[in-house]
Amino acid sequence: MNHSTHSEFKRWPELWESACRVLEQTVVQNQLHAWILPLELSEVQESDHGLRVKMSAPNDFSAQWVRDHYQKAIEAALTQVTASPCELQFLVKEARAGAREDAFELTESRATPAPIQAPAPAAGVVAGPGSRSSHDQPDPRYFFENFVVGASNQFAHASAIAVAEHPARQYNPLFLYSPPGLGKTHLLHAIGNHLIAMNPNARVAYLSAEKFVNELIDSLQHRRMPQFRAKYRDSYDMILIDDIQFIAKKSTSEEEFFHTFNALHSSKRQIVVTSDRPPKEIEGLEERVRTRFEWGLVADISPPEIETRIAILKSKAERDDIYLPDDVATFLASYIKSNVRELEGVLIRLQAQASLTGAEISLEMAKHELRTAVPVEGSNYTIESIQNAVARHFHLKIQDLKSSARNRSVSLPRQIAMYLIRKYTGLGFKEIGLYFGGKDHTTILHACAKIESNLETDQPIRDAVEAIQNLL
């Protein structure tokens, strides 16, 4: 080696082991085991002020975690080891052809890489029947850091940090409501972040309330219920739970989420829920899980207002490095009103645009761009015109698109002309279903979710909805 290598600790094997039986003490175990013991000791060099140690993680996303939820605790457990400061790195173990099998790359970057597959379950903890992993962690590109507060959404983020400092201490629930795409799914994984990052100890479990239900179902299948209890009754500090909506209508699922939430709360552990509406609005929840849900705090977000709509398209442009002009900017908030996913989306698309003619973003390439997407200045859509217009497209009659049909050639027409409606005339979900033979608004909810999620991933689905806004 042409560096100085501590000669007490050579054997790094041995040094790193003695580190872990320290880090036993501080950090529970299905954390050591899922984020700490994949790490490897690779190099130890003195240098002023103690040593420097150099650990290699398996990835990108494993380095950037570790880094910002245990660096502290680890260079702390090396300290009491060697008797001297230590200084830690990072590496990362990359599979290059023709480079030797022990080379390591330096990464110091702070980008969020993609998302790798989670962890496999630490020994002693009880993983749900049907889920991946037994400790469902928070997505760590969601912070309270990169949250773009407005007046729109100011007291659910205040709420959101006090639940975060203080868990279980006064807002026990913290229930989160806002029609799709506003941020309550953003606040509640950060929410996670902050309480890991202050107590790297906590436990912390994010699911939906649709994989709750799932792995009840399994658990009542394979008679496992006592292990499906124990994981969410028993496990964690603090529960983080997406779409509670889903659970109402589901007498099992409800009867068990109650009984769930009381063994929480009694044991002063933070739940944290949230839904496309309040409390008293979602149909077919039971009424003793609804008072419960109002126990706590009830915190609502509303669309953003312009001003909030430019902060976070120039955010999202300064996060993934972007050129946005502000005329631009301007645009495209003053267009797309209802929908931060939505508005998201539409800079990356003209982003992708702009990269492959190797042209600047300008306001004449989104007007051009987005004429598809955002409608025309002036232009005056109604109901009655979007549907003509899709069942025109479709060649369908307007009839059809209200009736009760539930084959696919009715049924996506009518999702479209759901979507639609709900996009450009910003009507709510209950007066839109009166359009549509009285449907019910969580129908029509679930069909606006389902086209805004296709049109990122079924081009035919985009191709329709692009000629359908070009003949209105």
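What you see is a predicted model, and the numbers here were worked out from it, not measured in a lab. Numbering follows the first chain given and starts at 1. For clarity, a rigid core is taken as the largest C-alpha set superposing within 1.5 Å between two forms. First, how it differs from the form predicted in complex with adenosine-5'-diphosphate (ADP).
- In the core-superposed comparison between the two forms, the C-alpha atom of residue 75 has shifted by at least 2 angstroms.
- Relative to the superposed core, residue 245 shifts its CA atom by less than 2 Å between the two forms.
- Relative to the superposed core, residue 322 shifts its CA atom by less than 2 Å between the two forms.
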Contents of the next structure:
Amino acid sequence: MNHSTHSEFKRWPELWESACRVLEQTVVQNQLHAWILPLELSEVQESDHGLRVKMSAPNDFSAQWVRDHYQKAIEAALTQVTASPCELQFLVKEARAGAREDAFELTESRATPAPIQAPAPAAGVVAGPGSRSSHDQPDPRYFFENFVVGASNQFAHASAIAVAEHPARQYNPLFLYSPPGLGKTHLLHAIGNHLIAMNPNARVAYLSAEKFVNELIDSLQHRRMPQFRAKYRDSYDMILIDDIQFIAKKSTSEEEFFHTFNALHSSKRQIVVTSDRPPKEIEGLEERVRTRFEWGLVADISPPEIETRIAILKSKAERDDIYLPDDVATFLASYIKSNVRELEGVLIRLQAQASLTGAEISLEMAKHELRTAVPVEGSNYTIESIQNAVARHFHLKIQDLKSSARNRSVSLPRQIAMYLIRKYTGLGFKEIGLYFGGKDHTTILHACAKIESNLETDQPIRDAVEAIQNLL
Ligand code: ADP
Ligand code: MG
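Can you now output the form predicted in complex with adenosine-5'-diphosphate (ADP)? The one shown was the form predicted alone.
Everything in the complex follows now, all chains and molecules, and the chain you saw is the first one.
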């Protein structure tokens, strides 16, 4: 287990923020706002069995309520975030402002400068430069080793490694882009962590473009621009800026970023930025800034293939010590195709459910979680609803459709089911095969082609398909 260091204790606010993010996945919005966000993390102590965490609630009643209803979920979330077992204790916050320090014997917490609070929405995180060095560090949970590589992200991953190993050499800046939830932020932290691992003296800053903007505004207001400039232009060997599209249409910020960029680039510091779209599609971005982005290497990440999605799930499950059966991994991966964060979210929810109910994660539980009726993205029908309709029409069991029986009374309905699933869900042949007892993709391809051509010539097949579509 990790030993507690000062820097870890300084990360408390982030720890609770991360835990809240996990809890968002399991607790409904209004409950979250009513009971969980008002909690504060007041003490974290390391014991032989993990972490002992004290949380304070605004009053007796809410302390009692969270203890009764959310203790397990909060413990699971904290455990997930810290990777250590956490034991939770609830206290009631002193009414008097500032009394918190007297309320508990705070040991290491004196090293914690910021008030510990539930996360506020992203806006308004304005603080003066220099006051938050720990916030600018890359997040140690994201590294290259826990990034699963597949065709969709191979190029971005290789570029990120190249930059981490040889900063400011070949690719400066590195510009990574993708739709949300596909690993840009992960890679960005990984670059920083890799550099620090190789060279512990390397000075690396990770920040969101939003933070850059907020800090800039704050520095302008408080006449601290010289400090701001010194900080960003001179004090780092590598700067990682997330979601750079945020600076578009903010002319002062863009101007400042432009000069920061030039200063860094000309003194051979590495710059890596991410965005939700390529430079030329960032609306309202100044031409000269866009040009700078295109000086280096631009790499995109596309949604991962099914194998990669399964591998990601398995790797997360292994990391968090979650028992995830293969059929569940396949099931989740075929339903959630375009966002790894969502994929992770479902896994976290299933894990929370499993730990709350004491049952193991199962296909049933996963289906229930996705309510079985959740159609494959982009379709109105689920694989299951189609298989059901076909089975009903032909008076068969779903099991028959998934079997390898070759008599025509089973094989024809099976082929029709494959054809309809392909038609209505757009899933790949390989994925469809997984829902028919793991049949080879050529079998599905053959079935789809056969039914398609039979539809033109074979009246009974045409009638059957039509009847099933009506059932749907
Ligand atoms: P983005 O910044 O592109 O919106 P993130 O980097 O925040 O996406 O990724 C969302 C979540 O998905 C993170 O928890 C990240 O660790 C995870 N993730 C994304 N891609 C991968 C991958 N290839 N391997 C492992 N985890 C991944
Ligand atoms: Mg991101």
